[in-house]
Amino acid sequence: MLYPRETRTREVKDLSGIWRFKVDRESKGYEQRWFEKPLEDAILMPVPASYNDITQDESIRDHIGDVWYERTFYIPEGWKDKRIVLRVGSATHHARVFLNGEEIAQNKGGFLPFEVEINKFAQIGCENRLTIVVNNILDWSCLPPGFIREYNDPMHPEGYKTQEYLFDFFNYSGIHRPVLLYTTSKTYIEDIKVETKIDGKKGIVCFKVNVSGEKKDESQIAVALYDKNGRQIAKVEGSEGMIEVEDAIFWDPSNPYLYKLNVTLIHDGKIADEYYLPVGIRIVEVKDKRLYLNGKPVYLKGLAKHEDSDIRGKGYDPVIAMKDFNLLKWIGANSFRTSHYPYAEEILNLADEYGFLVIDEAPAVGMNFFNKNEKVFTLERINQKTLEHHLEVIRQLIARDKNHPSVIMWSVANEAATYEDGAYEYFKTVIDEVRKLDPTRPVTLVESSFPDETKVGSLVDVICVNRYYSWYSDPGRLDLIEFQLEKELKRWFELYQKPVIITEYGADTIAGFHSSPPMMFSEEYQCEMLKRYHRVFDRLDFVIGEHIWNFADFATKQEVRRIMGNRKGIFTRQRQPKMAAFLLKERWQNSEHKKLEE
């Protein structure tokens, strides 16, 4: 799935912006057939964004089902002979799209783009009205999963009901990305295959060209590749080939060095279409105890995030975009999860242009009760048909995010029951058609289960590890943090002889708290947290990396546990730094640290 982009041949018009927007409280909307006339008693709502916090309505932050979102648009008459696709960035979790009254796509799963030809159903030169109806009900086949509560009792009004959930993050609901109109020519450029190799100095650049339209077979491509000055390096034809670069500049994350593989179709000696693709030249590798990016061993200093912050919810926001990556430039990560779902394609563009190194994660999370006497997968919960649904999102993930140099690894789930006995062959399934869709990427699950509890360990390239010790062991005691952390970490290579990465560790923590000697929610008790961490991290030379749990506070459903949503962030939900990010900066920008130099 190419991304939408501007060139000589294409057209991109951005439906972001103010919509009408209806909450749909008793479900009557597709029985009132709300969608063939414009929306009544609509309210105004920006797209993209989670409609949950614009509002001071509680009602519409908590409502459970559908909600209809609705604006107009022209399609100009110079589009007239081209062919035209709407595209939706995301709409959690579920959708339904109608152009003009009529239906023309549907969509499951909240955190990927679909999207669909409209030129039988648009109008030309007129006004076209788009409905898309946005559902947030999570049930056993969704990913995340979730199961809705019916309450029958004295103490609740009747057919109350609660959307449970077992993630730590709010579910977050709406249009949370552009909505894109492109064009194309009839026949088109489908999409384009790029795998990069190293031979000794030279670059290798692989690409595989799908065409589209009832010409294809008559026409011709042309592969060209720039470099970032404009030289045309190379210039060949056909559908598939090979292109190589003498004295290549690899891409790494010091110098996130982008080409410019420029696709022509040429059709009757003309130009048809046209597409540009940037290419990092760079080759992942894991080997014994290490992580090798271009032959290099390579150190992951960084954080897990979300896409999260204060209104907008789990909208895109360019401006929240570029203070995030500042962030990161500024505290020295050169890496970060997309915990727990994969982010908007624009973070992705980001992360190639500024270097960073990313753990791109499917949205299965919340697969686990953390009772093991309350099992998830069994045939009434994550059962065949999550399984189908898992694996259709793994396709659509690598389909779209394939060709991003950043993207060094997949992972398939976070914090999953690995220990019960159905998690093997569910995982096996998953991490068997990621090797298929893409072999030229390690792949790894992230673990919250113990060594020698889980059954999924032989299945990955790198173990990850999400571990609290101090917090939720033990809580407060730090003098236990060294002790416990190496003994496990040691007991993951002594089982599986596999580098590891721990991906989550960290504190909750009040910004402007403050105890000595540390106490829990202070910031001296998260600064004393990770430095005890890191001692143990930095005598084993198995550990390949570093993600501390979080970026930044970030909003969760309400809890006694959780005080105004989770609080370890390093940065607080307004992107200003606690302690810990000082003592980060100086750990990750410590040259003297050979280990985190290498």
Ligand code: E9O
Contents of the next structure:
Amino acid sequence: MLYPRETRTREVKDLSGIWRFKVDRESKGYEQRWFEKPLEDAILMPVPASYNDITQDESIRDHIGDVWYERTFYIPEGWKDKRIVLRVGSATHHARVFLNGEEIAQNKGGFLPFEVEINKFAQIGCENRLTIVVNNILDWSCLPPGFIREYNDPMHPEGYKTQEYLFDFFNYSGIHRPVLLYTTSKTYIEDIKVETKIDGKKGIVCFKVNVSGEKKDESQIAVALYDKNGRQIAKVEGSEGMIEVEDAIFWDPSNPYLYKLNVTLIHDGKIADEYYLPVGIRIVEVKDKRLYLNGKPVYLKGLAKHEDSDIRGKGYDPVIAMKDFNLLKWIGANSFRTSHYPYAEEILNLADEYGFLVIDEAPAVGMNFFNKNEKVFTLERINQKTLEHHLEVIRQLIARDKNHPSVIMWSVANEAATYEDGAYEYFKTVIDEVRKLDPTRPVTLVESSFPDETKVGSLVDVICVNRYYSWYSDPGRLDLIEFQLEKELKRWFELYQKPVIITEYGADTIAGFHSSPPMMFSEEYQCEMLKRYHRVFDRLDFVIGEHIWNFADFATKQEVRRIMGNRKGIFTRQRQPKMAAFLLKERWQNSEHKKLEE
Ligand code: E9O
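What about the form predicted together with the ligand, after the form predicted alone?
Whole complex next, starting from this chain.
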């Protein structure tokens, strides 16, 4: 799946902006056929954005079910011979799309794009009405999974229900990423897959182009590679092949050099369709206890993030994105994890350009209960449908992100109940699928289980562990961190002989709270905790990365252990540094802090 770009032959029209919006409080919208005419009594709503924090109305913030978005647009006359595609960057979590009253698409899954050709339904040269119904209900067949709790007790009014889920971030909903229209020729470049290799100083760019449409057998494909200065390195013909680059500049965080692969589709001697792809030449490998980038061992310094900010919720905003990348640079990070779902493609484009190493995560979080756990007030659990959806999401994720040099590893889930019966079989199926689709990148599953209890340690290439000594366990006991952490990490290595990344560690910290000696929630406590974790990482040479939880404070569901959200950010939600940010900046900018020997 190609990210929509303007080229000599393609146009893109952004439908972001102010849409009309209506909450379907009684779930009557389909029955009353709201899609057939303009929405009555609509309010205004920005796209992209979560709708939850835009109004002052808590019933909108906490709504469970459908909301309706609508806007009109024109298709220019000049597009009449083109193929016209509508692409929704993401709609969380389910969507049904209507154009001029007719249903044209459905999608399940809130963190990946979907698209549909609209020529049959669109009216050229006059107004079109686009309606997108977004539903935010999570059940056990969804990723992330969730369930509706129905109360049926004397303390709750009849029919009272809540959406429950086993992760802490707030279930932000709505159209979270840009909605675009783009054109291609009727016979068009459908997909490009690029894989890069390295042979000494030489870089090798292997490509495969898929073409679709009526005239696909009569058209030729030309593929050219350009360097940063626009100098052509080579031009070849055919849908599959490779281009060699002598003295190539390899992509890495210190020099994220991007070549440009230009693909043209020619029929009758004319360019019918054109697309270009930024290409970073780099290879990733895991051997023994190391992760190698271009043959050199690499240590990951960075954070797990969220798509989260004031007012916008999970809506993509280039302003926030730029600020976040500037902060990541400022602090000296070289990597981050897209916890706990695939991020907007715009973020990965920036990661390619800025040179960040990304652990790209599937939206599989809160995956507890492969077998029945009595503590949860439901008899349902992870099932065959969840697995099928998981596989589908993996296919879509790899289809979308396969060409990004920044993506160095896939994470299939976060903190699943990997100690339960059924977990091995489930994740073996998922991980096998990842390896089949992409043999070029390592695969992991982020664990909170312990080394002796997990059933999936043998399946992954890198052990990723989230750990909260002196926070969730033995709260306040900073003195136990080194003893407990060192013991556990050594055990992981002893059992699996694989490199280890600590993918989460941190403490809730209210900016401005101070205490000496350090107490929980103070800035000093967060710093002291990090320092002790770091001492252990520095002693263990199989530890190849540290990712703090979290980049910034973020919104959660309301619960007693969260004071206006999860406060484990090293930046506040408004992106101001806490003391810990300076500590990390000091550590990460000093490249001597951890030298990895081969
Ligand atoms: C997942 C992340 O989304 N890991 C959680 C983070 C947190 O701050 C959450 O925001 O809560 C931590 C998992 C903690 C596991 C608790 C184990 C308890 C042992 C006594």
